[in-house]
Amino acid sequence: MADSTTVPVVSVISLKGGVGKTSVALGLAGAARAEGLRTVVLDLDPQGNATTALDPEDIGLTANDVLADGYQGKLADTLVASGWGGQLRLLPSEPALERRNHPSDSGDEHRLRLAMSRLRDVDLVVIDCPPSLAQLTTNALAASDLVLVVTEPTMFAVTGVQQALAAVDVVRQGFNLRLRPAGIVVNRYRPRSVEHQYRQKELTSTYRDLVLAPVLPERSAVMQAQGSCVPVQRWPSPGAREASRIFAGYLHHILAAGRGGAGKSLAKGTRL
């Protein structure tokens, strides 16, 4: 696969949908994009919102054929251009995908790993993996070095991070050394509301250096990008710059992140 000595592989995961993972994991391929690195977005999520998005003019083999096969090597020649443009790519989703998240045979979750093993000419590889800690998340991780857990400023946030840590903890044990969270990312945030002031307090003491900032903003400007099939950081109004220099600020993070060492067991919330 690509040399994840020097191309991070980051999974982009959610404990449950509706939090803005798939636009984290937009505005990431987006930063990447603006900074003229050779980027593949990798749409695991049935629900194929990243496809969307991303607008590939045409689209043959999907993820549902690359896990189908799972030979080596599989996914360089099923990679699409995206209507971005630049030198992003994408594997594109589609809904007969959910079939793939129920295991079949042992060695499933190794997959995805086997079809990105011949990847070459590639600066960083997003995936946007389904809202479940299912089979589908599972083959993301084993593919994966690094780890961006999406979540609001909600009641349940704790919790939920808190179990898509320990998953990843339990690949990491089980199938992939290397795997480590990058951080919490913690979506939609509105800076006058009580609430998610208190749970991104809350997030940052159970978590720490783990949280990334600045949070990411409530703006409308990310929701009408996506609906337009155009990265944010092309969008004109100052939410979107405001969102785009925080993309830009997580994807350096990740990339010096995807350099570093081994990670350790990140489950209740160590310090990255």
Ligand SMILES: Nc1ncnc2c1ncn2[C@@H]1O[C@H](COP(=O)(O)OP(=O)(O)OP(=O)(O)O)[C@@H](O)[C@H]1O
Contents of the next structure:
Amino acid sequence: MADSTTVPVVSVISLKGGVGKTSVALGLAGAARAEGLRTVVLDLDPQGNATTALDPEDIGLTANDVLADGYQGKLADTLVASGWGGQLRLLPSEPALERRNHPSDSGDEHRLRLAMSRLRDVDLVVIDCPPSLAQLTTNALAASDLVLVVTEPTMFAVTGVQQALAAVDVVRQGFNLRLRPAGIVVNRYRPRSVEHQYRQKELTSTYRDLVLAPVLPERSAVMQAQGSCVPVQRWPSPGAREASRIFAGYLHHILAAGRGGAGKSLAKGTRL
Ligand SMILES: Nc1ncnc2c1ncn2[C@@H]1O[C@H](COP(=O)(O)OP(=O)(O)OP(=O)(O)O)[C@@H](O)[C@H]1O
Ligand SMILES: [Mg+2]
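To complete the pair, please output the form predicted in complex with this ligand; the form predicted on its own was given just before.
Shown next: the complete complex, the earlier chain at its head.
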């Protein structure tokens, strides 16, 4: 994989806030780093949680600059090394990025994709999106091949996922015919919760094999690793090892989907 025509670019989205988008983006990035892949995380959330967790040393330009009017530079020049080490780089965020999150249809949907052109020597790009489907997420989706939808197994999960997939379809038809759903991540699953069991079954019967297996359980290690700015893959606990195995599985699924494999068959289950 050498340039943006073949590098899988995956956006991590949800309509609802706080369901685990950043945790999934970081888990994938940590899994890719552990496998020696040249990985880039684009933090498109003005909250900057991925930027904080990835602990870069010096921040120069941010996603706010890359999406600014008349930006002529290349994304590759703005990437900074993550404090996690390995071949992991980051496009940082900053609070001022919020000003780019105007409603869609403003005509700026391709800014990120254009900045990413000729991004070389990268094996995987992961985009952490904000909890909205406005312009920042539209820019991310317009630049992506694949999208992961994150949800918790709660009451509004099915309708939330439905709305997210419908938004993906709008962007696919309007701006990016390459875009495909790669899967739904059910996060913070507690196997002893009857409600969680019920909602997981509901999601699986609605979206079938689009729901990634296994689901991601609630594990304090996920939060602890983030709070310490280290990959969960390096956190020393059984919960961290379990989460790491699951993230490795999601990574391989994404890479296979990027090669035109699993994502296509998974997409059969989707109801847009
Ligand atoms: N599987 C998990 N087990 C335990 N804690 C988790 C898990 N997934 C996420 N969390 C915690 O839940 C909180 C919210 O997760 P996260 O920040 O990833 O959500 P988000 O969807 O990115 O939020 P936002 O919409 O604000 O960007 C964080 O404190 C995170 O550490
Ligand atoms: Mg987040």
